[in-house]
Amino acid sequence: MKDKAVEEIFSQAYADERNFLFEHEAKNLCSLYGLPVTKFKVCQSEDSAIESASKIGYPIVLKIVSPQVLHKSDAGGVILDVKDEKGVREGYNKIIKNVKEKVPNAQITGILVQEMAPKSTEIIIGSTRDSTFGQTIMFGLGGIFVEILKDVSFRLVPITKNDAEEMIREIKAYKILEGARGMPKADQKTLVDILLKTSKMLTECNEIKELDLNPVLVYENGAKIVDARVILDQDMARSINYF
């Protein structure tokens, strides 16, 4: 049975006529399930955005926050690895006026200031719901693997421990993960148990269409999930009387 926390999460989208979860809604999803995002706040004003900063640490990624603007990059609407004050305040308006350039009918809601994870190995956890099989929970190496290579796994829903970590080494790249030519080992059990809670997740929510959680950064200790996609089932939403 769904958390209260979570079933506000999907109300407000619901009550907005949106078919999505902005990112910070994904992400505070992903977290009421215990899994590893990375720190973020929503900020309406630069001060803001520069008090959020201080306390989340630098560097940090800015990114626009827009119900018209899904594709943050193509808008102008993403600044990475912005290391101090100066930078917040410069990157808040330049994000702001290159949205308004491209964008004009924005609508914008704030700037998400977040943390900016250290750069490793790349890994994509996604869902689909099959209109025969169901829901369904895919693992893979993230970034041109995805793109090019497609070296992804897939099971149903919900998981077992045992799926977990047969999706793992099913891939193709298995030996990236277990540290070949130079690369990190990468930390196996979080990714089993990020598995396992998105699954759970999944299970829960059948407001879920669309699902992905990319890039994930797996390190020897641990795992961030540094963005979240989540794409609602509107009949769904319907047949469980959020309407």
The other form holds:
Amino acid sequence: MKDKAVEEIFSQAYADERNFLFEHEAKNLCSLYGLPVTKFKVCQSEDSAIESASKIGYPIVLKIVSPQVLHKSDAGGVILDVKDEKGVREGYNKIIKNVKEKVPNAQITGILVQEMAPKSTEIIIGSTRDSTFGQTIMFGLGGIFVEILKDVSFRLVPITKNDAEEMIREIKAYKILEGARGMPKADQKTLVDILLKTSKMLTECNEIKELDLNPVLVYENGAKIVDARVILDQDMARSINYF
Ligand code: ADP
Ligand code: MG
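Which structure goes with the form predicted in complex with adenosine-5'-diphosphate (ADP), now that we have seen the form predicted on its own?
Starting with the chain above, the whole complex follows.
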């Protein structure tokens, strides 16, 4: 059985007739499953963004929250490494200006203020639903590894701990996670834990048509999900009678 708080995230999105979860909703969902996400707060004014930034601690990241903007950087909707109040004010207005230029019909729901995670190896964990086999889970390294080399591993969910360990070792670039060529050694125990918790979330939530944890920054100790995207299954909205 799903937690009531989990149900509420989906029913809100269906009630708004959105086919995706905002990043902050997807991160709320992830944290309900015990997944490590950045601290964040959605703000509706410059002053509240400054207040949130000082609570979270500089440097911070600013991102657009808009029902018309799914790919935030493409719309000029992500500003990294904001170091002080002045930067928050400038960034807040810059993002709104960029998004209005690139997506003229965009409604601005707010600006997401979040913790800036230190640079490290970028992992991608994703999922799509195969019409024959069901929900899948994918693991790979970020950037060129997934985009150009298609160096990823797949399983159907639910997965076991052994599956998760195999998924990590299976990718061709595995040596990078072991610390090859001066790369930081990745906390593989945490990656296994993330894969298992993601599998549980996918198994319980049929509302998730596609999931993209992209990227997950992995450290020698721990990991942080810095972006999360969920595409919703519209048939689920009808079958549960959200409307
Ligand atoms: P998009 O919607 O375009 O995928 P992201 O939220 O993934 O936007 O942001 C774009 C890039 O900025 C990410 O791939 C990551 O490299 C970096 N980034 C985003 N959020 C953070 C964060 N909180 N800490 C550090 N880097 C981040
Ligand atoms: Mg992203």
